[in-house]
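The chain below stands alone and is given as structure tokens, in the form predicted on its own.
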Amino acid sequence: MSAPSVLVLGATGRTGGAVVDQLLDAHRGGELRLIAAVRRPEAAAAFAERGIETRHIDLDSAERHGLGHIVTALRDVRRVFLASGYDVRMLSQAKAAIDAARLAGVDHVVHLGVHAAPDTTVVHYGWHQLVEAYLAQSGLGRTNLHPTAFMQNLLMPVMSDPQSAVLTHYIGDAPTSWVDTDDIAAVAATVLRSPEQHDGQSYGLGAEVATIGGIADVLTDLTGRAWRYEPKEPGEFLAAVTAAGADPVYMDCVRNVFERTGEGSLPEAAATFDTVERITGRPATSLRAFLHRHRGHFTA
């Protein structure tokens, strides 16, 4: 019997890579046979030199040339995960992988959303909803995965600032979880080698609730330099994210998160979830953890 293929939608990014980190072990090993999807050529060149083989799919192409070329692209695959970009294209490029997916007789599918009510009125939260909505009734098995705030927004340069110590951010005062996207990709990995015990199920991801004050504490405290946290308004990020090129439409959502988180009106910004020890047997990164894994970044 051969070993089943594991396709990762999102190869590139910041999650969908972690995912192939995670399951490289499983594909040298013969447990799987990692597929990594690609937009562009030239970035299948990094996923070969790593022995893994990669297929080339734009989901905005079927637009324009319909389904035909993302379904033969998935033949013989029987696992997908799926992560979705940070615009509105994300509705059409999850619908035309789900569609891809049930023509070519993928057996599951791992869908990246995000943690929210189930009566959210956060307008990106809704598309996420929608498409696992529309994922459920596809016939496909699934499994959706809900993270909090990713640790590894801490990094960007609209977050931090290493040569004066400065942390910024947009909520105020409020406490939010945070998620590391390696723990979240390791979820991942856990249910793509066997997706059956976790078909039909959605796991919210959030391991540590803290302010982003107690957050500059820690580092002052691991680096030995008097980090600060500068409270700006959601407007500046937005600004500042839509200048460097991201999609304004899903970053007014996210400027929209930051207002509410700020003034306590979305709760469910500081969940936690035992997920990550539950699923993967060990327990969840802690703020601590990531920030000294990541001294050098905080340390000019």
Ligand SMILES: NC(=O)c1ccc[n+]([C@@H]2O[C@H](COP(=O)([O-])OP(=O)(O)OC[C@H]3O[C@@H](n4cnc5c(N)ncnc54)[C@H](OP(=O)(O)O)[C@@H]3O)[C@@H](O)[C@H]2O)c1
Contents of the next structure:
Amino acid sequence: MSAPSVLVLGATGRTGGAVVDQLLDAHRGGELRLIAAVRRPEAAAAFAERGIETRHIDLDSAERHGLGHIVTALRDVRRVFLASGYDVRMLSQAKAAIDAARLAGVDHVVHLGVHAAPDTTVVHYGWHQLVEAYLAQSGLGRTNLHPTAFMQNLLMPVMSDPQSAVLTHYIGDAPTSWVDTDDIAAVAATVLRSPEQHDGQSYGLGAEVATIGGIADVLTDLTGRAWRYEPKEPGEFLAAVTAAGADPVYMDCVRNVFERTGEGSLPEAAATFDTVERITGRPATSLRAFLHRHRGHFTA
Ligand SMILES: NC(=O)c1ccc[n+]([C@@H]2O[C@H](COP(=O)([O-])OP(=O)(O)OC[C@H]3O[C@@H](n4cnc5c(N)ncnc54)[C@H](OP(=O)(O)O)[C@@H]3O)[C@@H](O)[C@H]2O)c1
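The structure above corresponds to the form predicted on its own; please give the structure of the form predicted together with the ligand next.
Let's see the whole complex now, leading with the same chain.
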């Protein structure tokens, strides 16, 4: 029997890229056949250099050209990791991916969603829940990953300035939950290697709760420089990221999350779970370990 093919959508992104990294040994060992989906043809070379097949998939193209080429790109694929970006088009992108997966005979989809209360009124959290309801009715095997805030956000220019040792955030002094995307990927990789054991499950992912001031203190300790936190208004976040080209519809939802986290009306923002240890057998990455791993970024 040939090794099952696993296709990663979002392979050029933070979480999808980490899923590729985590599955590379299983690919090289012949346990599975890893395929990276790329929407920009120039992104293929880096995967080819690592011995990973790529297939060209632009989920937005379904609107104009239908599903045919996506179904073709999913030929002989058994398992799919589905991550989309920070854009309201995540709804149509995920629908196209799920429809094409069903038509191509895929067995199992692992969806990257978000942790939220079941009756959340946060708009983009609801989008993820609608995607997962659509996935549930598709008949495909499925596992949903529900992370809290990515530790990797702290590396973004809008949140950390290593030159002046300043962390910027938009949630005041509210404690919030953090998870390393490498840990999300480790759980995803475990599921993609044995999906039957995880069919129908949704896994919360959040390792540790901290305030931004608390994170600045850890950075001060790790780097020997006096890091400080400069709280800003959520509207300033929206202005900065949309000026940089981000989708204003999606980012206004994030602004709302920051506002509600700051005022304390979003308790799920501070949830933690034992998922990483339970699924992978090793503890989740702590904030201190994450910041230590990335100390090069924080040491100007
Ligand atoms: N940041 C957080 O704290 C957080 C917390 C919880 C949940 N989430 C969820 O995590 C997801 C984002 O994960 P991430 O940070 O790993 O994403 P990311 O780094 O922004 O990567 C997005 C990936 O999607 C690909 N993509 C975008 N549009 C596409 C299209 N039309 N067709 C095919 N591929 C397309 C991108 O390809 P290109 O490289 O070509 O652009 C990229 O590979 C979102 O759904 C978000 O709601 C985020």
